[in-house]
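Consider the single chain below, provided in structure tokens and representing the form predicted on its own.
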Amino acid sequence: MKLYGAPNPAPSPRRVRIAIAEKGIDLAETPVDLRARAHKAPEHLALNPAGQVPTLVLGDGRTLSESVAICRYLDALHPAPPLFGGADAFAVAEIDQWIRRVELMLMLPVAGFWRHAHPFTASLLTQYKDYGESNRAATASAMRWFDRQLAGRASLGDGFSMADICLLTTVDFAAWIGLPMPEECTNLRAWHTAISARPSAAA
């Protein structure tokens, strides 16, 4: 297998690196230069027509993209430790629930700010600054919601999972682009400190 990705702060490739580190899989990442738009080059579009990273190329030439899909595939090949809930059907569904909540409630406003308010993306599209800036409040509101859900909990599901990986990478990317965690989010901050201390978080 060959994995194409990009270094931090790109959140989606980092998800896969964390999952690989958690499972101890020997799979190196081939970097794709996002600033040089290498992910939009014909050779990469042949592997991933969406023009994104990460992209996983299997030994037989088949490809997978989308970070959660790649991690689910790797989880099936290397079941221990499970990252998508392994105890029962409810545990599996609960992780999917939390992943969707991270994506829809937090990632969407972070992406809206990144695309429409950040100077790094100004040359890539027509930015609507008012819309972009409106995502500051939406991001903070989502973080406060996750803060409430994490009261008395060490993880989103029953143990560390892909949901925690998704939330960690999103919170860290948000901070990098200028959307820090609200000061009052003590539960989220404690969770973030604990998850960031895992060796895989440095992947």
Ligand SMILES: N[C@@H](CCC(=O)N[C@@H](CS)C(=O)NCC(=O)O)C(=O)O
The other form holds:
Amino acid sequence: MKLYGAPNPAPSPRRVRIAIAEKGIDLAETPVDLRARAHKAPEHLALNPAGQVPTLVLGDGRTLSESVAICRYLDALHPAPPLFGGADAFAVAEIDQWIRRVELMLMLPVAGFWRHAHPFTASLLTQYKDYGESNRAATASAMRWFDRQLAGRASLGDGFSMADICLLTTVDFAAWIGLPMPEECTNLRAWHTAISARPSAAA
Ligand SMILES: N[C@@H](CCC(=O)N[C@@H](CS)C(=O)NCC(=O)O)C(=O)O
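Switch from the form predicted on its own, shown above, to the form predicted together with this ligand and output its structure.
Below: every chain and molecule of the assembly, starting with the one above.
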């Protein structure tokens, strides 16, 4: 297997590296130079038609190119420790639910700000700055919502899971692009401190 990715602060490849670290899988990442637009080169597009990272290429040439799908595949190959709920039907569904909420409620406005308001992406598309800036408030509002959900909880589901990995990488990327956690998000901050202390978070 070959895993293509990019170093931090890119959040999606980091999800896979954290999952790999949690499971102790021996799989190094081959970096794709995003600044040089290597992810849009024909060789990479042939592996990942979205022109993004991460991308996993199996020994037989089949590919996976969504971070959560890659982690789900690795979880099936290396079930311990389970990151997607293992054999517990409710846990599996609950983790799916949280991952979807992270993607749709938080990652979407973070990505909207990154693409349409951040100077680093200005040369890549026509930016609609008003739309981009509107994602500041949407991101803060989503973080406050997660903060409320995390009251009295150490993880999104019942124990550390892929959902926590998705939230961690999104919150960290948001902070890097200038969308920090609102001051009053004490539950989210406590969760973030605890999850960041796991050795895998250094990935
Ligand atoms: N849904 C994808 C998102 C992947 C993604 O946005 N990757 C970023 C790096 S974190 C990327 O390749 N950006 C370059 C681009 O979209 O052109 C996943 O989770 O795998």
